[in-house]
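Consider the single chain below, provided in C-alpha cells and representing the form predicted alone.
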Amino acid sequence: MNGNGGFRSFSTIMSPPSKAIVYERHGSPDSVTRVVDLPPVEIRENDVCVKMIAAPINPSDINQIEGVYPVRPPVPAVGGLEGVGQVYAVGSRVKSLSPGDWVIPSPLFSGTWQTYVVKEEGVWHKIDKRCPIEYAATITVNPLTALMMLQDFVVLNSGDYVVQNGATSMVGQCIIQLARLRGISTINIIRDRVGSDEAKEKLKALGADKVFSESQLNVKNFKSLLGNLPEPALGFNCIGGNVASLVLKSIREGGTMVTYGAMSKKPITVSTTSFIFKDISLRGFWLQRWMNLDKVKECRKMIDYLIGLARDGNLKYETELVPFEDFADALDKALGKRGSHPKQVLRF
C-alpha cells in the first residue's frame, strides 16, 4: 500500500496466447495429441517469453509421449524437448538477454512444441544468429550427444579408430564428422535395406573411412574384412542385439562399448571371452543424466562450439522443415509410417 492508504499499481506483463501441442494422457503420440490454444502467461521480472521459431521431433519425445522415457512431466503437456526461438519479451529484472536474440533450452526441458514459451532466464542460452535455423533447433539432443560420447569416455588421439553401429543415424553422421575434425577415423555399420550403396557413399562424402553393411560383417572371417587396420579403442551402440555384437567384436582388448540407443529393442549378449580375454568395458550414455545443473556451463561451451561449425558449414545432416499446421503429416514421419525421412523439424 501506498501513504495515501491506497495499493501501489502495476502493469502485469503477458505473454501473446499461444498454439500448443499438448497430450493429456501416455499413448500413441498419433493418437493422443492435439493442437490446442493456450492463453496469455504472466512474465515475471525473472522470465522471458520466447517465440519459438523451429522445434524438432525426437525419439525422446515420442518415448515421453508413450510414457516409456524415464522423464515424464505431469499430463497434460506440451510436447517437444528442444528448439530455437527468438526473446520476445523480458521481465524487469533480467539483463542478460533482450528481445529479438535467439536462445534454445539449455539445460532441455519438457515444452518447446508451442508458440510462446515463459521460463526463467536462466534455462534460455543465446546463441549465434547466423546458424542456420535447422541446425540450431536440433544442436542439443543428437550432436551434443555425439560430442559427449567421444570425449567422455576414452582418451582418443589423431589416427586412432572408432566403431559403431547405426551410422545413419544423425547422432552417427555427427560422430562421423566431429571424429575426423581431430583426425580419429570411423569403421561404420549400416542396415541392409534398399538404397544401402547410396547411403554408404552419403557417409563416405561426410568422412566416413569404412562403412560396412550388417550382412557383411555377419560372417566368421570378420577380422579379414578390417584387414590391418587399427583395432577401436571406443565403439558405439544404439541398436543392441546381434549388431551390438558386431561392434564388441571388432573392439580392441581393453576397449569399451558405449550404448545410447536400443533401437531393435533387443538386449546386448556379451560373450564371456570378451569379459575375461579382452577386458572389454560396458558403459551407458544418456545426455539428460549428464546435463544437470552443475554442467551448465560446460554444455553451453560445447553447443557454441557445434553451432559455430554448423553456422560454418562444418556440421552437416539432413533435415525437413515443416510448417508447424502440419504436425500430423511431420508426425506420421517420425514414426516411420511412411518409410525413411530426414529428421522432422516444426516451423512455426
The other form holds:
Number of protein chains: 2
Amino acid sequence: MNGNGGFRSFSTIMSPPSKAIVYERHGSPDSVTRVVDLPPVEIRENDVCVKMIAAPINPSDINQIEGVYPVRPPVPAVGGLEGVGQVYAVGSRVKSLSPGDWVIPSPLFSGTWQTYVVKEEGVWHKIDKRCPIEYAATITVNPLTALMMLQDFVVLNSGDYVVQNGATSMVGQCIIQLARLRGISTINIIRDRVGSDEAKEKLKALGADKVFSESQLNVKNFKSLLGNLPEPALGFNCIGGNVASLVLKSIREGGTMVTYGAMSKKPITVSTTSFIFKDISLRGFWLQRWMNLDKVKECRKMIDYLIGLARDGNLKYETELVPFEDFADALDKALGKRGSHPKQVLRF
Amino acid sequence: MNGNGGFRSFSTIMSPPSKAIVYERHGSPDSVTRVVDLPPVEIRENDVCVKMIAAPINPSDINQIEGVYPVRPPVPAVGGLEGVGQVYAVGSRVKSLSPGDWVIPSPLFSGTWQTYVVKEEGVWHKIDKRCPIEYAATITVNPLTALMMLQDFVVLNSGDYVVQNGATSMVGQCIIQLARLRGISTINIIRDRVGSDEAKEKLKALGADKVFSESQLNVKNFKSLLGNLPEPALGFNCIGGNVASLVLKSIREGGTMVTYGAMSKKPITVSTTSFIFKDISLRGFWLQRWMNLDKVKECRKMIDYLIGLARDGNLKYETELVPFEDFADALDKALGKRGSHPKQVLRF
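Since we've got the form predicted alone here, give me the form predicted together with a further copy of the same chain too.
Everything in the complex follows now, all chains and molecules, and the chain you saw is the first one.
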C-alpha cells in the first residue's frame, strides 16, 4: 500500500502461507498424499481468501486421488471437495462477503484440504454460523445428494414409500430423515454383518420404517416380507450387483431406480421384461453433474434448507472431528483399514 | 325382423357364423391351436360386426398362446391382436361406422383371427381404404411402436442420430424409415448370418445410414468404427445380452436406451458408472401399456399418419399374404421352422 487510494490497483494483497494435503500422482491415497507448505498467493480483486475450519474425507476424494474418478484435476493437486471456512480477506471488488463470514464451496471445487484457500467470490456460499461445523463441512456431498434424489426423479407425496440399499451410508441416513420430514416412508436394506441388529435400531431411531438385512431379502418369499406395504415408486442403489436387484424387485410397476454409488463394484443386471412389462426406469445420479447444470442458485437454496435442519437438530449423522495434523490417521480410518468409523472430518 | 320399426329393440341382430383360430390351453401354438366353427353372436345396439379381411401372426400373438405374455385372456380364446376388416353390420345406436367401412382394432384387443368379429363401436377405428390390406392389417403392433418410441422418450431434431439393434425386424425397418422422414439418421446393428451383406443393402435402400453386423462392433476399436458420427441420444434394444451393450456403448452421455424386445432372452447388464458418470437412462416400451393410457385419440392420429405413409409407398416392409385356410403353414413360417420368411398375414 502506498497510502494513495488512487493507486490501490498497484498494491497486491497476499494470502498467508498455507499447509495442504497434496498428491503429485494418482495412486493409493496413503502412499501418494503428503503435507506440503504452500507459499502465499495473490488475492485478486474478485477473490476471497478463506481460512478453512473443517473438511471431510469422502469416498469421492479417495477415488479422485486414486485417479478412478471422471474428474481428474491436473497433478500436483490439493485433495478435498467440500468443507467450511471463515472469510479471512477479500479482494477490492468483493461485495457479498466480509471477513468473519462462514462459507462453503458451492459449486464444489477440488482443493479444500488446506489451511487457506483463495478462490473467486462466486464459488463461495455464505452460511448460517449457528450450524455445527461438522455438519457445515459435510452438508453438500451427501445430504444434498439425498435431497436432490428425493426431489428430481419421481413426484413423491406424503404416504409414499421409497426403498434403498446401503442404508447405513451417510446418504442413506439422510434419505431416511429427509423422506420422513415429507411424510415419506422408507424401506431400508443393509449389509449382513456383526452388529447389524444395532445398525437396524439406529436407522429406526432416525425414522426408518422398515430395515432388512440383504440375506433376509435374498429369499423366494421376498414379497411376503414386505407384506402389505405400498410398493415404492422410487428406489436408490449405491451398491450394484445382486443388492441392486433387491431394490429393483421392490419397486412398483412404472417405478424408477436411481444408482448413485457402486460399493460392490459389480454391474447391474436387469431382465428385459422388467423394462418392457414392468416399465421400470433406470437412472443415475452424480452430484457434480447436477450442480453444474446452471443450478447454483437452486442448490444454494437447498443447502440453506439442509443447514437449517442440521442447525436445529433435525438432520443427524455421525462424524468424527480429527485435527488436521492427524490426517494420516483419519485417512486410514476413511480407507476402512481399521474397521468401521464415522465420517472423518479434518479440523484445521 | 318383424317389419315393424317400433319394435326394433325387441328384434335381435345376429352375426354370421364365424371360423376362428382357437387355443384351449397355453402351450406351443402349433399343438394347441385349431380351427373352430363359432355360432352366430348377438350384435347389440352399440356393437359393430366386422368381416375380417386380413390379420398378421406377430411374435406377441405366439407368446400369448404360449402363456408367457403378461396379458393372458381366459382360455379358450381366439388368437390374434391386430388386423383389418370391413364393417358387415352395425347395432342400432352406432353412429360413426357404416357397413362397408374399413376398420382396425384401436385400442388393440385379442381375437382377430376369425372371420367375423363383434365388438363395441368404440374399439374400431375407421381407416383409409386406399391403404394396401397387408399394411392396414399390420400398421399398429410394429409401425406404431416404432413411431411412439421415436417420439416419446427423447426430443430429436433433424440431423440427430439414433442407434438400434435387431434392425432387420419390422420395428427396426420402420424406425429407419420414420426417422429418415424427420431428417434423423440411423446406426443399425444386425445379426451375423448368411446373407447379411444382402440384408445391409436392403436396410440401406430403406434409408439406413450405417449398418454393422454384431461381430463388426464386438471389437475394442468400436468407437473408431463409428468415426466422426454424432453420438446418438437415443438407442433401441430388442435383443438383450451383449447386443444390448453394443447399443449402450454407442449412445452419448445423457442418452436413453429403450428396450422393447428380448429376442436373445438374455438380461441386460450395465456398469454402475454408465448410470452415475455417463448419465444413461434405461427405459422400456410396451405398446399395449402405452395405448391404454387414455391415449386412444392420439394413437389413432398416429395410425392415420402411418396408414397415409403406407398408402403412398413411403413406409415399406415385407409381408406374405396367406389364405386363412393355410394357417398351419403360416404358423410354421412365423415360428421360424422353415428359415426366414416375411411377416405372415392371414387373408380371410
